[in-house]
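Here we start with a single chain on its own, the form predicted alone, put down as structure tokens.
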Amino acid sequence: MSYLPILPEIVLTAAILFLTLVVVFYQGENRNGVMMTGTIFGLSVTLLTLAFVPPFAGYLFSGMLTLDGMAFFFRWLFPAVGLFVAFMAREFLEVKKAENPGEFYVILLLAILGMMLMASSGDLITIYLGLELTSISSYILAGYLREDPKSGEAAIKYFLMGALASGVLLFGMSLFYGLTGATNLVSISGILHQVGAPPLVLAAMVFLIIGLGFKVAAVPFHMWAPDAYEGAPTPVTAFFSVGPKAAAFAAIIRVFTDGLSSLVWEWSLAFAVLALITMTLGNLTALWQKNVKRMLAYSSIAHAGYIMVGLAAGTWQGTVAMLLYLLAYVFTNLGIFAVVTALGNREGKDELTDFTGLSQRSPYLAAALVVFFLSLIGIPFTAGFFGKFLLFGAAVQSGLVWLALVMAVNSAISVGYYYTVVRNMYLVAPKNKGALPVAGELKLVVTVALLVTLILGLFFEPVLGRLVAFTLPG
């Protein structure tokens, strides 16, 4: 068997092992810079290998891995997320004087490896292994600032809630194995087409929805998100908001569209209800927040609700809409958190009032933040608009007009809390005078995220065409 189709994962694993040796044996003063450079090099090579991996659509390791267009999409997206977070972390770790900063990058790469495994999984076992590798790494990253009580609190809450959710998910998986005698998603799908939907199968499905719903911070399984986002280091919060969330959605698509396709009516209805309450509670609660990271946590919860509209549609068009919206959301949110990181590195705070007068202190960051917010709201000619447009269309085509209308109303509600930040930046005098110094890495992250957000909005059709080609059934 050729290992060439999984060359990106092999390269990333080699980078993790090499950087681990650097952490152990290199004691130079510039360990943070060396580790960041090694991380960027490893992730860049991982991305380059995707260009040389031959076209392959099929299964590896007896169906444990599924390599198709969707897997390729996420295998490209996750290392790109890692590059952004690595750039964001360098100055932050120096400002916070983090102990052993080199370990941060190793743990980050381990999380990305787990995310890539989740996206390529064709079996419940590999999905769970990838999820746990990502989750355990995330718990450590949340509490990375050992001297910060908020960081420790974030890690403990995330770990306790995450352990409970993992147990619920594993129980659901064990039920499916007991009922079908299989863990492979294709085998489970074939058996369920024969046996239908007895009560135990529906119960197992509910456990899977609960376990994976926690990972995407869907209401009412979202309790961990606000505290974890607020207390974690800001680059880690950026990672939480896009990386593990996107990986969990990849796993949800695998499990429900590949393994539970015969139960589409049951789970699509469940996700429709979850989408409604998730986007509504997320947006309404975000209106009352004073801390920007906590506000963005509830915003992230609301966007999980938007993405679940594609699942509720239960169609291939809904899946394509989810992928495009995830692409837009990932780069938009990374850009927002790069601005928050730049301000936090200088001010040491993350309150909404800290954004007062930012348009005078850093006109470029303020303007970029406005564009990112417009994309999250869904204003035309931004990436977020076309993502929401496709989700809206998928819902309408599936007869979920009521859910599409709820989505439109919630998008309007979200204007309220995004406008609070914009008002502070442009209409309130700055508390601190003088220009805001911004590290070159953070400027690069903001610029690339801004370009992607605008390019996806202006050149929507070619990107959609590529996604359709990737995910076309058969």
Second form
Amino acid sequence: MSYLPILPEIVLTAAILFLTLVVVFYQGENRNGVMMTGTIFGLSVTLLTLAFVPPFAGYLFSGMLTLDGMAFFFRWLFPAVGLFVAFMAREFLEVKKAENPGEFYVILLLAILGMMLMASSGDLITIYLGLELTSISSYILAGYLREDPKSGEAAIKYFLMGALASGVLLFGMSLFYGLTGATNLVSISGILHQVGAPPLVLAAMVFLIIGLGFKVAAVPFHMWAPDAYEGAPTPVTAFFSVGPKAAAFAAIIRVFTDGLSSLVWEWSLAFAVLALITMTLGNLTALWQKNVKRMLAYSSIAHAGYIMVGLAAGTWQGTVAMLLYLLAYVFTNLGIFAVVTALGNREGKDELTDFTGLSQRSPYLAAALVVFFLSLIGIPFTAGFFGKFLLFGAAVQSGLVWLALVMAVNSAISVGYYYTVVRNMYLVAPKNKGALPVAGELKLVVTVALLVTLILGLFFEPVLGRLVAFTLPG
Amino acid sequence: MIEQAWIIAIIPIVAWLIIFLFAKALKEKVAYVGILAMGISLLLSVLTFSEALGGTVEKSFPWAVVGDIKIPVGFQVDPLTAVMLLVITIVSLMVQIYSVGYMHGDVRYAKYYAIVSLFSAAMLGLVLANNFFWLVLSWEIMGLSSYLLISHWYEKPEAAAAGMKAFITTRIGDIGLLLGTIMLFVYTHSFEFNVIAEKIHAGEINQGIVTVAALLVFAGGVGKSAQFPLHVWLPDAMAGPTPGSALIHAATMVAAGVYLVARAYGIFVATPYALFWVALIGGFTALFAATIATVMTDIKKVLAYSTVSQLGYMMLGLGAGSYTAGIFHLMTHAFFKSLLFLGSGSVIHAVHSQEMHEMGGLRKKLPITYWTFLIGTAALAGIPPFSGFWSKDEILLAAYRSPYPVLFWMGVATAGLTAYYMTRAVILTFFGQPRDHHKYEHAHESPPVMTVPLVILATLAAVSGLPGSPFLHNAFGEFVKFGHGHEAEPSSFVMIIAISAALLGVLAGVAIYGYKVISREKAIRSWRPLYLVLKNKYYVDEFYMAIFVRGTVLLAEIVGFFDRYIIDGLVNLVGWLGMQLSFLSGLFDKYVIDGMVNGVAAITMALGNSARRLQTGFVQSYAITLFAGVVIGLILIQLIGG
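Next up, the form predicted together with its partner chain in place of the form predicted alone?
Below, the chain from earlier opens the complete complex, with every other chain and molecule after it.
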């Protein structure tokens, strides 16, 4: 057996082990910066090795891993997310005077490793392992600012609810094992094709939908999200809103399209309903938020709803649309949170009123934020447009015109709360005058996110073509 | 030139970029960039037009091919596009020249020119696109730039609100267009107008689906062309700069909806049901908006409702089955309405007011504005031989020949009302005694940079109807037609009715406002309920406010209430039960097993206490919803699935 295909994961693990040693033994003044550099180096090497290993190795380790096109997409995406978050974290940890800033990076890398594992799983066991590695790291990250009671509250709530959901998920998995005698998704799929859909199989499926639905913060399993997002350190919030969420979607695609493909009618219906209430509740509640992180939490709930439309479609076109949408959403949202971090590092409260007059204090950040919002709304020539367009198309193709309509109405509602921020930035006199000092690496993150958002909006074809090649059946 | 017609849309984009990048260095010189670009575009459009007389060109190549999704890039120049290109470039050029004078000294002068260039580019791209995909893209860019243009003076709250209102209201229609596009794509596997029309014509698509798709596409037109019930944004949009209004409300944004229906005519004709709705909405909007225009006192609001009404006319023409008539009126209207808007801008420039009751007698002070405005009025009112007469006549003819005579009478009533409210506007503005002497004394004619465009547009408003008249053998109808075209047989009855309605309207206006034969005050008093309804624009805005805006707020509040009270209440109930239980078990411990198991009791109490503390938090409510979700999900899946 060759270990070459999982070389990126091995490199990342080595980086984690090495950086752990650095945390313990290096006590210099600038250990925050050193650790950030080390993290970025480790992630860059991971990405580099990914470029050189065979991307489509198929089933590995007795089917424990599935290294197909979709796995390749996510294994590439998650280290990139890690790079963004690491860049966003340094100044934040410094400003908030976090204890042991070095460990932050190690835990972040652990979460990314877990996410990569989830996306390339071929077995319920590896999915669960990856999920727990990600989740436990996330709980710690949420409570990283130990002095801040809000951060502690976020961690406790996230942990309690996460543990419950993991229990539900695991119970569902155990039912599947009991029913089919297999944990491998391909085997489960084969057996289910023979037995059809007896009640207990459907019950097991419900447990899986709810367990994973919790992880993507689908309504009504979303309640932890606003609290956790608000209390967690801002770079961590950025990470939550894109990383574990995308990973959970990867797991959902794996479990449902690979393993439960014979039950597509049942689960696509369930996801259609979840998508409907998730986007509607998310958007409506977002309208009334005063804290920007809470608002973005509800916004990200709504976006999870949009993405679930691809699942509701239940076709490979739906999956392609989901992946493209995730790509657009991930980078756009990271850009938004970079701006929020930059502002929060100076203002400290993350209230919507902090944005007043940002167009004068930092015209670049304000303009970038407008572009990001346009992308989230789905205006043409931004990344978000094509994602939404394909989701619409997938829904209509599957006969879900009503869902496409609801989605369109929802994205119209979302203009309301994004506009509040834009109005504050451009039309309201600043509360605090003077230019906003922005750290260099945050500017870099914003610029890269901006470029990705615009380039994806104009030249999406190569990406889309590759995604289709990744997910085409057969 | 016709082979490279796409360049016409690129030039203003280049202008936009230059203005955007060098705004600080160029200052007010940015105007020349915009004007030069539009001038070149106009020149190229003329060349393209002359070549289009010889034949149609369509070019298309795939931009993105992914599986069975093909997204094309392509343009076409057919008679419809050729006419639109001319109209857009002429009006945009006139507006930009005019704006040099009107916008002089504006705080965001460069931004204004940048947006006007972008706006024009989007509209040109829209008429050049040969497929829905690029049409929707241009459509969206136009929506965005209209928002920016309307809220140009965003310090004024009404301007900021109007921009927002325009953006959101038109978006409702845009959703329909987007869905219609996707539906057509799913069923025909193409975005291209010709391919879609061919497949529908060949009967490959179910009739019901075609109808739904056509109506969805029409929803986009209803939003952009401000048709009832999505007309509410247009009058508010008057808060933007007046030359901008001329651009939005004459040649670009509002015309896009009518253009869309014409461009997708191949889809509409396949299903009589869809065309009937186009005609009905158009006819109703025409009449509805014309009645409101009769009581407006703000000169721009009169023109705004008049625009809504005239767009309804165009829809009526298209819906009644005359492709030619709808486009013909679109063209003549573009000229005379932009003239009227720019004329009103000249008046506003002179007296610094939009209220007609503060004007009066201005014809001596503003002779050029007066004469050109009068020509525009004659054209709009449908007085022969001015342009509006010919195009209106064709629409009325189409309505007359259609199976629904009510459409014809709606059109006739609108024609009468139009003549009336325009006469009223002219008299209130230019005739009689000055009502505000201070404003009158300070009024003076606008500089040549503003009056020259007025004169040019007035010429066009006067003569642009002739190509559609019998004097030129109906050349327009020969050029712009759908399929082989079928001439509706001319009817002298229709022409006589149209002229009578217009004259009647003019006479009524002169009688009430010129000679005061009928007292205005008395009329208002005796018709007070009707007057109030009209003055309040049939309370449509209030209705929307009550239903949609408050409804959304209410829904959000209910959601919040549910979150806060019901689920919390549930949790508290459970918590309370837990407390009672631990209390009971405490009693049990205390009195029954008394003493012996005091330790156990203490632990129970402690647990109960800590449980109570936890239960006041939120986490439990989250957990309860999680498990409630499990239970409900299990029940539902067993009911639905299997």
